[in-house]
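Next comes just one chain, in structure tokens: the form predicted on its own.
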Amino acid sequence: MAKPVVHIIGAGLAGLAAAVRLAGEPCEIVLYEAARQAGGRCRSYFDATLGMVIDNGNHLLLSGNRAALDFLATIGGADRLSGPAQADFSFVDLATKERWRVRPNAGPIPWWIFVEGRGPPGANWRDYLALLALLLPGKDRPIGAVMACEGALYERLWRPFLLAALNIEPSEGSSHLAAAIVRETLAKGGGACRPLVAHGLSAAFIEPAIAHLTRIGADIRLDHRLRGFEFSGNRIAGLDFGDARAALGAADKVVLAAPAPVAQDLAPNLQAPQSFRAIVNAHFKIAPPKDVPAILGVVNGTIEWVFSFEDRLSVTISGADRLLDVAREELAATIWAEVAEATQLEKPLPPWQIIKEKRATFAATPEENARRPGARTAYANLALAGDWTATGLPATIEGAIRSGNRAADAIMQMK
């Protein structure tokens, strides 16, 4: 008797995670991707301008991101991550020229907030208590309505942390999503906050996943753009690829792991987030100074995080809609001036690349968070995956992988 087939639409992290989760289950896996490469927004490519392989974005994991770390362990990509042995974040304030490190202790009892030199200057232990308001049960509201978004601690720790996680000005962001991040990382202590950076997104997440799926016999079809579903009652009966069609048997199922706008075009009446936020990444081909930390937070600048690699310095700017219309040359010059100051590197503008992602993530507001659908749908054999679905987390690597896991679990529960 032939095994049922699970058709997975989209080979970004969510689709790959669903496929990996289904490996070993009594089903055949067919994975389709519209692009000529897997990975979606989490991938690497050779940039001809720089003459090197770079990531299309800078993604930071924390040691508390269990779904992501379990995924990497399964596919054999964990050795492509590196980070300090303990939670340690370096910062610089471009306005005051102050530098400091944030070093939470490993356990959940936060004695570090009482120790001078382990947190931002200008903050005292009482200031940390404001974050507790996020953890109280209640209606999802803008963070600014739950806690004061001002003061040294907010500007020098909470704002950079929440802005990076939510990709939106924290005062506008969802208190529920912020609370979820805090509960899974900071509230558990430094042991769950250790920063981890991939040495190549594709090398860590994508290539090992494809290799793993190939070994277990999954059918991976790149350059296959789905044009539409064929419906029979409340079931998906076929997949239309324009020049080809795939008919579904009675026991076959579908995981739709496409971006929200694409998913809405394919599945009628699907509710999904409608508003999105941009991210700007910049890469500079230059060897960083030896004393520059692997990750450097920047306060009071256009830039927010500087990532130091062996052959380049890379920058991430979240909530970057304001920069979308700025000319690339002007933006590169502005960013490099701040990078040079932050890293104390007196060099002219090196070869550079700017990557603007206009719709990088859904807008993590309470309103858009409420529009996120679960993995199950009104269709009997269709499940959803993607960081825009209701994972309980913002649009992060952890959220994307968790969504794939949930979609796979939902598929296996379907009749």
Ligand SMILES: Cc1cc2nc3c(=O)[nH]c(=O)nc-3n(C[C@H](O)[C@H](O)[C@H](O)COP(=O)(O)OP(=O)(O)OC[C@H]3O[C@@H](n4cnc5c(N)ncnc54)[C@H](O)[C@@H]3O)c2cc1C
Contents of the next structure:
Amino acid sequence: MAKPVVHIIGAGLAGLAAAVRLAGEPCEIVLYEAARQAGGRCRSYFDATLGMVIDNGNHLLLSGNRAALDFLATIGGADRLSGPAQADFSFVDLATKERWRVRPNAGPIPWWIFVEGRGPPGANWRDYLALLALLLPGKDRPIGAVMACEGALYERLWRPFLLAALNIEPSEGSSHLAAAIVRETLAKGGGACRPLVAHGLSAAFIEPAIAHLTRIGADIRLDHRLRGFEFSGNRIAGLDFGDARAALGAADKVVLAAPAPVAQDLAPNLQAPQSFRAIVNAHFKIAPPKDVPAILGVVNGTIEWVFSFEDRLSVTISGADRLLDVAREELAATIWAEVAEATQLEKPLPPWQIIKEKRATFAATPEENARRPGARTAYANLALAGDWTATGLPATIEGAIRSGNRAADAIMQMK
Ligand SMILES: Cc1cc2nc3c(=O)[nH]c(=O)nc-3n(C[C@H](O)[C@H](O)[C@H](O)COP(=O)(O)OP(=O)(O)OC[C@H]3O[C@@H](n4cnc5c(N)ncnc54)[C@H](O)[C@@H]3O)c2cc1C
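Can you swap the form predicted on its own for the form predicted in complex with the named molecule?
Expanding to the full complex; the earlier chain stays at the top.
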């Protein structure tokens, strides 16, 4: 008897994770991707302006991101991430010129908060207790209604950390999503907070996943944009690709792993987040000085994080909607002036590229968090995946991979 087919729409991390999880189950896997390359919002490409392969955006993982690390171990990409042996984050304040490091100790008892030189200047151990308010039970509220979003520790540690994790001004962000991040990383100690960076997002996450899926016999169809579903009662009966269609058998199933607005167009009556936040990345083709840390946090600037690679310096600015209308040349000049100061590299503007991802993530507010659907849908053979589904985490690699895992598990339970 022919095996049932699971059709997966979207080859971002969520769709890839669903496919990887289904490998070994008694089903055929067909993965469709609208673009000519897999990876979605987590991908590398050859940039003709710089003449080098860059990522669409710098991506930071923490060692507490268990699903992401398990995914990498399964596909054989675990050795493509690098980071320090201990949690260690360098910062600079562009207003005061102060520099410091944040070095949580490895275990869950946070003695580092009592040790001078292991946290930001101007903070004492009592200030750290403010974060505990996030962990108390209660309804999802803006972080600003749960903890004080002010003071040296907030500006120099909690704001940069939460802004990077949530991609929204933290005072507006969801307290539940912030608490989930804190529980899975900081609250477990520095062992779960080691920063990990991929040297090429596609080389780490995407190419090994595609190679793994090809080895296990999955059918991967790039340049295949799903135009619509054909419904029969509460089942998906066919897939419409415009110039081609695929009919589904009675036991066949679908994982929809496309972004929220696409999913809403394809599946009527689907509830999903409605608003999004941008991320701006800038890449400068210049060999960084040897003493520049791999990741440098910047406060009191337009820029927030500087990533140092062998052949370039790359910058991330989260919650960056205010910058979408700023001319690229102006942005490049402003950002470079700050990078030069932060890295003490007094050089004229090198070749640059700016990438504005307008809908980088859903807006991680309590209201939007409440609109995220689970993996199960009203359709008997359709499951949802994507960083915008109800993973309990903000839109991150970890969330996207967990959503794919959950969708695959839901599919295996469907009749
Ligand atoms: C600039 C930037 C920086 C980021 N930084 C970080 C970070 O530091 N750390 C972190 O953990 N996360 C980060 N993220 C978030 C992370 O990239 C995402 O959460 C994750 O990649 C989302 O994966 P996904 O599979 O849910 O969605 P997507 O990557 O959007 O995948 C959806 C896929 O579906 C395809 N598709 C769309 N329509 C169709 C259709 N009709 N038919 C077939 N295919 C379709 C798309 O082409 C796409 O490939 C960042 C994101 C951005 C944009």
